[in-house]
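Have a look below at one chain only, the form predicted alone, in structure tokens format.
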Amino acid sequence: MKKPVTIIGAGLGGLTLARVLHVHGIASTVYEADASADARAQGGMLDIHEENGQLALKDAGLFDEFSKLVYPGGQQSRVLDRHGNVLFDHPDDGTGGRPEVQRGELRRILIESLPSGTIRWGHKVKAVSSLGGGKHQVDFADDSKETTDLLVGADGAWSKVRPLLSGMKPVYSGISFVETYFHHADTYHGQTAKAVGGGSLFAVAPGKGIQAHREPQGVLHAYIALKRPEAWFEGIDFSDRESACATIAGEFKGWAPELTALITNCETAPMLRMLHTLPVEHRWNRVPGATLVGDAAHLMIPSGEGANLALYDGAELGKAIAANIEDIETALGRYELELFARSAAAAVGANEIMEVLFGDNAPQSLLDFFAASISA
């Protein structure tokens, strides 16, 4: 190629693409808005699946490094009812095929696997435009510019690259998560830590739920789910921790205190995560010299697949480019056909999981789901 592949976004998808290209001797440049790798928190635990995420890490030559990051016991799953009674408790016996790792640590090994200078930190994209003939220009907030023969949008839900290919914009899904954290939970929040157990907790009901996960060093990370319109959340001042937590907790009156403590006793300001999605079968016509990976391509309801698909997208695109280095359009066309099929299937599955968790039959629907999964 005349110039390095230009990748917008240093998330898991963009970094995996850069790494797989590097493995195949192809240069790339990753532009990231954050000022550094440690500029902001990178989220909690990820379960990395055998059929996609782990395959991508093998393609990247990083599977051994990934294996060292696995959090023992993290695959335990517990279902409690609103009164705190344990309805289901499945231990992590090491055979689940979906080991848990910290997102930040996974991102770290990807960053460290790239040649120095590959990632250009502090480059926030202001605009992207087509120059014709498969060439594109990226304008950055600092008034610098970059032209490229191959542009990849790995820049997430609100991608600046996506409009080159698709007119679709994310829409609110009707459900939001409120994120909270606890530190030294076993010491200071013993009953809640006991309820969460060693892995994941699900306490769900129609239209709402309290979910949590244990992380290393005694950290509990919770997601409080509520099906409410955007305006309802916009009426909450999340900068006022006490008031915001009281409002959210008010939706869980009568629930066990060890569960509602994940709202009322949180040690950090509650963070609102309004969940947006792209259409289930989001696709676009082939645009020369540009494509998408990860949430930029297929934003869906969180279901455990998002990070895995981003890893897999990056690896598959990298391999497609390497296999068709003299015919990039063929590489992109083949990659996108497979991308559209797998992302549509995953989006359908994600919507089904939301119904299992927060539909009219919860929590029985979740118990049935786990029973079917174990017997399969």
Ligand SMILES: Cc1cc2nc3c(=O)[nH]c(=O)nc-3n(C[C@H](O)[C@H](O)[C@H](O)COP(=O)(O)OP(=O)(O)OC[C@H]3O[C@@H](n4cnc5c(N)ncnc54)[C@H](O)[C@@H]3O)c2cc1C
Contents of the next structure:
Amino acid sequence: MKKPVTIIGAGLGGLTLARVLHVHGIASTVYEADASADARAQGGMLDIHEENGQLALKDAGLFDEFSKLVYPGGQQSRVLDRHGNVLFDHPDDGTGGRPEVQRGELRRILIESLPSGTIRWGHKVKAVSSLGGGKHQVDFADDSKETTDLLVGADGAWSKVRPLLSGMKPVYSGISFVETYFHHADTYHGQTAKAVGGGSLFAVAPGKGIQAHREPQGVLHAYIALKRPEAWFEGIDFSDRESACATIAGEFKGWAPELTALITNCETAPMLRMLHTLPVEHRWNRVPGATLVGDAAHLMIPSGEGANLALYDGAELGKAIAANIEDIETALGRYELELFARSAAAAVGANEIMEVLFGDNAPQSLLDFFAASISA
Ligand SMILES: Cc1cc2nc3c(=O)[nH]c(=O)nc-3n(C[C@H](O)[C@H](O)[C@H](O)COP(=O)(O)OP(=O)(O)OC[C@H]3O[C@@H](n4cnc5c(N)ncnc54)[C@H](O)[C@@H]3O)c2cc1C
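Form predicted alone already given; the form predicted in complex with this ligand follows:
So here's everything in the complex, that chain up top.
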């Protein structure tokens, strides 16, 4: 390849690809819309799975650094009913295989592992187009442009690269999360901090739920889930913290105050995360010189897999390119064959988890799920 591989997006998928290429002596340039590494808060904890995310970090030569980031105790899981009664409490005994790290810290070690100048911050892609013969042009918002022999879309849910390969657009899943944060929770929100415990809390019911996670330095991070149409959420003014929190809390009347405090007492403005998905079987015909990784390829309902898949896709694509450097089309074809199969399986699993969490039989379905996972 004459030119560096062009990667759009410095999320976990794009950065892992750039790092694995670097490990194999292959240059890349990552174009990222954000102005800098710290331009945006990177959001909560991620559990990194033995079977995908951790393998990717080993391929990236960053497993030891990752291990130093692990938050002890973070794998504890608790299920409470709406009255605050503990239905299930599984401690973090260190054998869970899904250690928790802060997303921002994981992203930082990937960024720091790349040669300086690899990431071009403040480069928002406006459009991409084919020049024929496997070459592509990338147009940026500042009217600059680049041409490339190998273009990888790692630019997430609303990828600008995806339309080169697929006509599919994400559609609303029917469920959204409202995200809230609490600092110094043990001091100022003692009952709620106790209810959450040392790791994850799930208080779920048909069509709704309160999920929270403890983060380092006494932070609680909650996702309030509601199955409601887009228009229902669009009718809420999320810039008006009090009234938005009151509307969401109104959906949890009669729930224990230590749980609803995760909605009503939040210290930061609640953030709406409308959840969109691509079809479970999303795939495309081979397009010379271009492919996708992570959410750009397979946007699914959050089930704890998305970041792990992005890491894994990045590593697998990096290795496929390195193994077929003289024949990039073979590399992309092999990578996509496996990508399509694993993402379809993960998307089916993600939909099943949504049913376990918020289906008609919740929370019993979640208790059954945990019981089956522990005995497996
Ligand atoms: C509410 C919520 C909770 C989640 N929780 C978890 C979890 O606990 N565990 C888990 O494994 N997964 C979780 N996920 C899924 C996970 O966040 C994603 O699957 C993962 O971040 C995908 O990584 P990515 O690198 O493909 O994309 P992203 O992380 O979205 O990164 C894409 C990058 O591309 C950049 N970009 C976008 N557009 C452009 C453009 N036009 N030009 C240039 N750059 C651009 C973005 O700024 C960003 O840096 C969650 C998702 C949501 C919505």
